[in-house]
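Just one chain is shown here, as structure tokens, and it is the form predicted on its own.
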Amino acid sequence: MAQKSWMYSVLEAVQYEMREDPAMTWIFELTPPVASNPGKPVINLETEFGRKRCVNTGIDENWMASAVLGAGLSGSKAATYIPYQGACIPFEVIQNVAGKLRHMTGGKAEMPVVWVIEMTGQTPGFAGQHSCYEEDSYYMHIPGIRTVIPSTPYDAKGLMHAALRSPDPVVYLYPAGLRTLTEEVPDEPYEVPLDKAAVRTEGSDLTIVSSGAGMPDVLEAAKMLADEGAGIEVIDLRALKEMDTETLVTSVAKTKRLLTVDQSYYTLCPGAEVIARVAENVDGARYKRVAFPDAPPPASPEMFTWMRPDVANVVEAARAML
């Protein structure tokens, strides 16, 4: 156990897997599969499995896409980094194809594919074109894929691994704003299931339910509002598809108030759907959700940190409901 990155995290889950299936592959451009971390020996995984099972290929992003479900669809675990450039690029491969197979198949074509797709808009600086809010509510719309979103190191490769051995095909989001992350991570291998949200603080006056790199700041904010004596109960959900309704309902059934935070667009957040399953199940509750502006954010750092949900914004809409 020792205090590691988000990034070491995850490299250390994918080079266990790919000791383990010599036929494993892992595909990248632009951003090599190298992490360091006090203390610990740096991966470098083209170094150690060599640019035919590491491969760093051109700016093709689809062909990225389509190369790790083909390996999949062959037997072979796969799995590819995407960066902000073209974080967009691949949904047609992974919604038209790769969402479907399974079921066309009648469960027969097994795909154990990861595709870690980085989500920049929690950046500054980046401006409209590579902010990339949407991808987590794209992806958690399509059938057939298993969509996730760690907000720890310690999910990061719990996640990690229990995708690339997971017969389903799996959407790997990476909130680049959690990059500078650290905790405690055991260093043996770990599976964090793909299903199962996290109850991170608990209460009994108000459900927040979050995810990725809106976490940090809800659970600052729950701690502000706890010091004033409000009972405060945080669910990271990890998994958007397919999501935990069941711990979601649980909580809301006993505070009766539903606080939504995402990073993403205000419509179709996941809190939307979030706010949707709870409302089917639980009657009397009080909704409400603090999400980023329906308009691409500018390039100016003061700008976006003015319309990026903090943790003002998540303390104002929890005392308005409390």
The other form holds:
Amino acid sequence: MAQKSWMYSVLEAVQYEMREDPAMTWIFELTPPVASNPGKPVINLETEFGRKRCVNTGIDENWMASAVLGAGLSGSKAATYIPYQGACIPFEVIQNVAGKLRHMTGGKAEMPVVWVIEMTGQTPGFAGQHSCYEEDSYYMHIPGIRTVIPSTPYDAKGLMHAALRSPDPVVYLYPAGLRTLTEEVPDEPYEVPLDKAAVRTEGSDLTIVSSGAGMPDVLEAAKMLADEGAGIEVIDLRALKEMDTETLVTSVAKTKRLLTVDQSYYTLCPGAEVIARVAENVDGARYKRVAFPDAPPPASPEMFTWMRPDVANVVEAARAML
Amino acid sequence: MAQKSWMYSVLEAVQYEMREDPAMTWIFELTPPVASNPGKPVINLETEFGRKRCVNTGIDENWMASAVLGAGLSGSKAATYIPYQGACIPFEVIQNVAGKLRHMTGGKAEMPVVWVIEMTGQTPGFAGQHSCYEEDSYYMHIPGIRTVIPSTPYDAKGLMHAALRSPDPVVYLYPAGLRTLTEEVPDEPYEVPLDKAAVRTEGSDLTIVSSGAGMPDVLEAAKMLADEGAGIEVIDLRALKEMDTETLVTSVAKTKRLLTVDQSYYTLCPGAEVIARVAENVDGARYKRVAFPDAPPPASPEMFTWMRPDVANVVEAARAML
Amino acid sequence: MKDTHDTAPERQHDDTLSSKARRRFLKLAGLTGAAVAASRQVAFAAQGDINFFAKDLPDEKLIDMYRTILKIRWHERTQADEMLTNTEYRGYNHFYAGQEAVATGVCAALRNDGPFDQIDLVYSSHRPSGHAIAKGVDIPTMVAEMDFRATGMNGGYAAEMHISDPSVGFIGADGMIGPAPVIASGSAFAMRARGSDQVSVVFAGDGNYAAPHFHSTLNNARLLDLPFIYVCENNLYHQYAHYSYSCPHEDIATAAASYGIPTIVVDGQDVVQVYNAAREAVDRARAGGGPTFIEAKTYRYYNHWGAPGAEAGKLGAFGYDPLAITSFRPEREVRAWMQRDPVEIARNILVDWGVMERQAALDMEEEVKAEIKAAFEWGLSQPLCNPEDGLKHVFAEGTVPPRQFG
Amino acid sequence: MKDTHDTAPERQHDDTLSSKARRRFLKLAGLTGAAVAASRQVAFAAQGDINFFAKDLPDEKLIDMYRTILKIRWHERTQADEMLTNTEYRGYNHFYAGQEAVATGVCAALRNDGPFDQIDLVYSSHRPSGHAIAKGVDIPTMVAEMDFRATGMNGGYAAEMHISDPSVGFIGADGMIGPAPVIASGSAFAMRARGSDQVSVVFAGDGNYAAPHFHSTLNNARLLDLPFIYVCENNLYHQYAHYSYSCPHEDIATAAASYGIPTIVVDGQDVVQVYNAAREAVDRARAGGGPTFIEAKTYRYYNHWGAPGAEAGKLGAFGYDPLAITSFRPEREVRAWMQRDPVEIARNILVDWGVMERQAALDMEEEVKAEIKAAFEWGLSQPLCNPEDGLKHVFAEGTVPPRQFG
Ligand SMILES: Cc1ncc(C[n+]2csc(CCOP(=O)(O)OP(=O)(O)O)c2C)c(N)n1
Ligand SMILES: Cc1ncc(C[n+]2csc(CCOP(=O)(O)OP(=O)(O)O)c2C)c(N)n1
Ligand SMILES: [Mg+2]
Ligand SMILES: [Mg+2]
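Moving on from the form predicted on its own, kindly provide the form predicted in complex with its partner chain as a structure.
Below is the entire complex, every chain and molecule, led by the chain shown above.
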């Protein structure tokens, strides 16, 4: 146990699994699988496992994603780290091939693969593909793929272990802005389940649901609201697909108020699914979404930071519901 | 005015716009832009406009979609017909480049382009990419793109005129199974707006919202329910992005019951967005979704037809709400 | 590697057709006496290589290849008969007739049984039945699969375009143009990483050349020296367009050669040429020598695909291409290719080499016919699927909830 | 088309640097006396072509090219100074220093003003400022844009990686590896379809070679004979990897040649060579002769990108690559390339050809510096953006609703 950074926690899991399984491979492009942490040995997958198992390829994210799929189909556990600029370049092969293959073959295709898909969205000043946070919605509509998104170093490690051990193909969304987080993370391997939401705070006045990069602000907002005396139940989705309906419904059945917070664009953001699931199961509740508007992220920090949901937006929306 | 098939109605609009604008181009791959209709001249864009303007390319849907984008950026109106097998191959360029370009350039990029994206979903026996109907969700999360989906030959023609005349890039979803529909369609050009839902039947007991290939069954179900005495308001979304919230909210404010019907996978189907928008604006309503399960379409007709929502499913779900 | 010469091998004439069905099938060929233009319908591997490996093979192995060709041919003939005559039959197919020697020659050079981590893997296209049979799948269960039966090879989930049987290394059909070669190269990547001597093979049509994935596949195969074989079945057309509509090369292999990948252009109608090319490629890959690109010039006899309820010559049936929109297949071209039938070429080689008596070869065709007939009888009597099973196999465990009921 | 010879042109020594800043900038070059290895840092077009078109150009045009090179260089020097010294400055850049002759030589061969339907179009990469200046964008508004100002070229929406000014045919930067060349070929497709004599040009780095889009671009450009020019700026590295990690060819042009596309490999440090190659390509394209692939061997002096708050030599700054992970840039390599500076090469040519006196050329550098300084003064005094404007320009008309408030 030690205070560990996000990236170190993730690579610790990868390193462990690669040591366990000599066939496992890792493909990267820009982000070398290297991490250091005070008081811990440097992790460098490339030097430890060699360039046959840990490959730095050209700028071809579709090849990277397809190659790990092919590796998995041949019986090797495989993972790749897709940088955010290429986050949707492998979309088609994941959606149309990997997601359908087990079912299409009547259960014969085995795909023990993980696509780490970096998301930005925390970066004012970059605009367009260098600043967006929309991949959650695209990837969570795909059946046959487990899509998860951690929001803490602890979960990042535990979900990585679970993803690498899962026989199902996993899209592991990686919100780049959370890389600066550190917390106490065990040295031993452990799993965080791929299909369970986490109740971060309990309360009976209002349920706030978010995930990934939205979580730090939501927790801060919840704290402010709690200080004002409101009972806020904060749920971190973690698993976008399959979504943990039960935890959501149980909470809103109690609070009767649901606020969702997303950095994804409003239309079909994960919160839309959360509200729809709850609305089908709970009568008489009230609903509100806070999300990025249906506009691409502009470069100007003045515009961008105004558009991206923040603590104040969450607090204000919550107050209006209470 | 004459009884016209879906395909003929669409190509009539394309032919008209290509005659009006000698710079306009059309790129296709499998589906030659040819249609005939009893009592009407054969339309063949390739022979009429020549192979410089109407091109049959190799199997490279990303090139097709990117090429019309480039054509648009150079000042030429352009459209392409992407067959259903390749429906998500051009996803990235539409999502990451075209959708963001106008905004990213501060309004300088002009993209008078239309991607006709074929969807299957009506074909038991084919499985996987040859039978799915999920593209609506992926494309409707993209800002900066107008995503529409007609459900009648009349709308198919009018939306095609509107799409080709729009300065905005348009994803024109084309449910292949509706190709067999015919109806009275005017010979003259006319536009169906790119952002208005259509209220197909009025009623005050239940709102049913669907789109595209879901519509024929929904209308049949509504008729059966009306025969049983229920007042059903059927809304055809037509515009997935920007969605016509007002029509939806007005209807459910009246009926207080909302049933959505989709052939897309349940999680984040268009109905999720419909429910979320309404639930944010109407208190005390009840909600239900009918959708394809979160599973790829299997080949077996027994499995597939059971999974795809049909008239009986809609009627049953509606009855349970009334 | 390629060395085209102008003298076509002497054609063997053999009018003793083995059955009425066979005769019906080949009647087009019989209708024309036109000489075969050898130039573009026939391509050869380097002369010195011809027959080299194959000549050293045991008789049993050569006979097996012939039998495989017959199985593919008769699977299709029998299926076509079902389509034309059996109103209950629901299977469809992208027919492989005319191309049998390609799948057969390639798979004969592969390791097809043993534990999964030792056999060679084959990725197929939307035209998979020939590849599947050559790789060794169980024909009766494949027949059942193609008619959507619960006990089919893939439980009725796959139908034709997604059949798969990893137990024989047939990773499967994918129905798409583009992704399969890249994914197959990923298997080769894993094999190299784990120090295995396995080989990963993809079959892809001329249509696949234009897909952007083509570049990724070959570039990475070369950069990483993968044990990977790209078998390009150039049957001259992709759906209704000649390959010159999408490819500036006369030989698609030229494109591969530019990456520095060894290429071989072979006559895809001659199983021995195909085998030799594949053998060279497999030997190279196992020895760590990296990828090979094999272009087999071949031809499909039938239309792009065939479906039940077909009437010969009509859309969705088989025979000439009815949707001859952009560039159609000229009748003379089809007839000329049918003169060089892979079944006959294989049989003649076996007889010439003294591996088999002609009569024994003809008798074997009857045996295979009977075997296939039995496969169809078994397959088409299997139970239909259970609707609720559609909710299975989304993930490795469990089922997903139904959502169509609201 | 390529013809590499071994004798490098005699290096011109000129120690009269025009300013202290310039001297600071080139101090690395001054530190080494090592001879430049001519082989891979210098590449030449066919000898007969050298200087051919350029020698016939009016003096004014040649001087313009030199001035453009200076503008690009001083835009960056000035911006770098802002980053190092101005704590208020927010702009970042993928620096182009070292590569100026490529953008300049290519754009000098294009039609850069006139109505939009007559000018040539340029698609840029994630490293756009040099291309933009060479194509003729207004520098003050570009400076304002890069610092997120409301009156910037793109209203503060674009920043560096998405700048665009269609009025001069600069379609713009796209920040991505892959899509731009394909899209640019689509513009060429439309030009051909409407019978225009315009030309569409894309600048793309060596990193773009590996993208699957590379194949689509060249294949379709060839098949459809598009008026399209692919300018590959091979500066040897993509981010922290040498191009040999992703490309099996020594010249990336070899890959293009295999499609049957005419290719020219030029010394990207010499604006005259680049111009001649571009001129040949433009003439061919306008005459309906189809695409050309130009590979310019070049080098970036700075790190992959630079950002404010930089300290020289630290990550995110400029100088040597600090994140030398997979294959770093050896110090000797950087120094050797700096010996063949595009500014000096251009100046020496002008002096040699009698187009300009050396002193006049040096004076011009001072003028350009002053002009750029004024551009920064104007740009950095512009108003910041209005937050609500983020909801504009999603569609051609109207605004989208805010959604961050619930
Ligand atoms: C991405 C994609 N686009 C379009 C199709 C439709 N399609 C199926 S087969 C085919 C032609 C393939 O031609 P080729 O690769 O030469 O194989 P052949 O049919 O000749 O065996 C096409 C275009 C597809 N399956 N996938
Ligand atoms: C699809 C995609 N993947 C990754 C990146 C991240 N990226 C930005 S620039 C760059 C390197 C580009 O190298 P090259 O094309 O040689 O251009 P140079 O930087 O040398 O000018 C990479 C990998 C990107 N922009 N887009
Ligand atoms: Mg073909
Ligand atoms: Mg580079």
